[in-house]
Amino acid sequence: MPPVLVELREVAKAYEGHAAVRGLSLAVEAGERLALLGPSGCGKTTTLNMIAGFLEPDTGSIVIGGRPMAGIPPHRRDTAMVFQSYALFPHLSVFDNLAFGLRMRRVARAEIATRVREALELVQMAGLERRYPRELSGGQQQRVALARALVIRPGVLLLDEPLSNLDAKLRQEMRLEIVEIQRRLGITTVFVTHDQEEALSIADRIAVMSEGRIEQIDGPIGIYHEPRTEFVARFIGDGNFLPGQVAGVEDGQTRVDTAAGLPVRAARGRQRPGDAVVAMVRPEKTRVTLRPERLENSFTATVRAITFLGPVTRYQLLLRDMAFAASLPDASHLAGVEPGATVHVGWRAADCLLLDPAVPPA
């Protein structure tokens, strides 16, 4: 197992009485790509800024490379940050933007030229050394910002919403490039994002944050297919959520009496009879048919809307008085079905997860 390179121990930070980060503990292994994912205001950028040294925690400690960071300024930490706005010096050329940090570290002139050239080649920007930021596209500026962070050869690379200012196609391209560069260099990377697709495609592990705490930390597959809380399941992907109460356990399945009046069977969870739960099934795990199928969960529903989305057809249904969504890769068996029609919707108990209900923040 790789050694832990970055560790946060019960870190907390408040602004004017408002808790931005609450007792957060986190360990990042050497060479790992870790995403801090969550909505605006969840504390992810504050956490990143504390690792970088731009903010000091009110309580708790941060250790990088086995060295406590209390009182250590940003330029003396083995980290480099790529900001959301790129923060390039507008009056400096690409070369001088990259060389700035090296000159501050009193690196020899010949080595500066070599390292700048290598960094620009790494991000496919060789030949543009004499251009200024205003002469670059958004994607080129993003690459220069990344190169400027890498040129000092940090032990930890910190990225704050690095792709949020790019269009959709360029974001996809840069995701691949960031992963390829990180793998080539083996650099430990912590990045902040509110984009679930970005986190799923780049990260080795994802820490989903809410109200200054980590709700769950796991690999992308685990976060998506085995969310532990309602918050995580709602933030990652789409889902149908049926609040209710555990009625009992039998044959390895949990029976749930839902608030919608539907008796649902789910994969066995850790909850006990009488516990409040939220039964969740992903839209892509559901079946919509003209006749009922032999599934543990099968109900009559009314079609509200049908939307063709290319790879899937999305069915918006009314299940009792509850909105319910199904995404079908093949809807040919429903040819001719129109809004207002009665259909049957079903899913396996194994595809129905039991989640802890979302709890309002204290």
Given for the second form:
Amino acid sequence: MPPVLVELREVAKAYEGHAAVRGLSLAVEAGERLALLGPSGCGKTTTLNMIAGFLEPDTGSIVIGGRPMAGIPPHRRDTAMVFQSYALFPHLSVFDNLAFGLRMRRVARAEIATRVREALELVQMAGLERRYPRELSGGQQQRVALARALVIRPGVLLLDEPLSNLDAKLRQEMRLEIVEIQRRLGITTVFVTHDQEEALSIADRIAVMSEGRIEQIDGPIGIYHEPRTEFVARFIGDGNFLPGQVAGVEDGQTRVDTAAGLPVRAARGRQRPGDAVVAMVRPEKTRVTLRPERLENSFTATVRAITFLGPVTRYQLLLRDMAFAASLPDASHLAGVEPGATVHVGWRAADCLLLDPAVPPA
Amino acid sequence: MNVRRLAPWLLVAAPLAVFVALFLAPLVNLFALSLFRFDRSVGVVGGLTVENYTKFLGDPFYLGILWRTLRIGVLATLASLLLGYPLAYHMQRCRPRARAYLALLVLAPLLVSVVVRSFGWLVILGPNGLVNSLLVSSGIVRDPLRLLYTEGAIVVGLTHVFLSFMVLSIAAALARIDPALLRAAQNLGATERQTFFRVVLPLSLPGVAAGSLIVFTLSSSAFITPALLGGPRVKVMSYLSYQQTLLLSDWPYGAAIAFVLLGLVAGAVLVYLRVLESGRYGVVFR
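So that was the form predicted alone. Now I'd like the form predicted in complex with its partner chain, please.
The complete assembly is shown below, putting the previous chain first.
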């Protein structure tokens, strides 16, 4: 297992009485890409700013490369950040923007020229040394900001919503490029995002945050397929959430009586009979048919709306007065079905997850 | 031409007319006047001549007053800059409420009439004034210093008022700096000091330039403050022009003096801007 490069131990930070981060512990391994993912106000940016040293934690400690960071100002930390607004120095050329960090480190003039050129080549911006930030497009500014952070060869690269100011197409391109560059350099990277797709496509591991805490930390596949809490499941991807109570456990399956009155069978969970749970099934794990199928869960439902989205067709159903979504890659067997029609919807018990409710019922 | 395209011109017509009638026309008139001759027995005599200008530029007495005027302008500007920058910088770092009080404090001198303000300085700088009585009673000097009716007194009086223009224009420039830039500099290894000199100061140059231009032009052309704090012995250009025009009735020469001042101030401003724009951080002015 690779050594831990950045470690946060029980870190907490409050602003004017409002707790932004509460007792957060996190270990970032050397060379990995870790995403802090969560809605705005979940404390992810505060966490990043504490790693960079812009904020001091109220309690707890941060260790980077074995060195405790308490009292170490930002300019003496081995981190480099790419800011959401890029924060390129408008009065300096691209060359001088990149050279800034090297000059602060008293790197020799000849070496500065070499390293700046290499960094610009890395982000495919060679030849634009003399331009000023305002003369660059958003995408180019993004690349310069990345190069400026990488050129100082930091131990940890910090990215604050790095792609949020780019248009959708450029964003996808930059995702790939960031991963490629990170792989080539093997640089430990922590990035903050509220975009689940971005986190899933860039990160080795994702820490889903909510209200100053980490809800779950896992690889993209684990986060998506095995969310532990309702919050994580709702934040990543779409799902149908059926709150209820565990009725019994048998044959490796859990029976749940949902609040809507449906008897649902789910995969074996940690829960015990009587526990409040939320049963969750992803829309793409469901089947919609004209006749009932042999599935552990099979119910009749009414079609509310049908939306063709290209790769999938989305069926908005009513299941005992409850909205239910199904995504089918192939809907040819449902040709002729119109809103208002009665269909059968089903899913396997193994695809039905049991989650802890986001808010415990009173 | 349709009305839509005409409308903006109609809207600026009124202010434009005022500007032409009350500023441009008198200026042209004054320039023409400066090319006339003056005779003590006859008065203003027609016929174009540059005599007034050659008279001024060839006389060390008059040139001395010109240099003094520019020197006072430069000193008042430097004093405002040195006092004003730290104040503006501090203001930007304050909480909004404290910032509002500081702005009020900075603007306070503008709320007082120039005459009252200058008389205040007379009281402070006079032979039996606050400064001298403190110096004498503490034994630092035996006899009161001559503080009043000096160039120094004029510079102090001008700095007192015009400081506010300097502070406000620098504060406005500092407020426009993205706080993320400061974090970026520190993140890249700059200490607070380096961050200031390499990021904050260059980016605030437009404010420094604007403030300096305002303070310099106002100080060089100020009339009442130099007249009260400098007296007739420490004359400046505006006072000289006043004296020639109204006291000696030599309107053409008074006009010529006004135009020499105008030309030199405008020239100094242009050179100053050119130097800043062609300098290392010229890009911040574009």
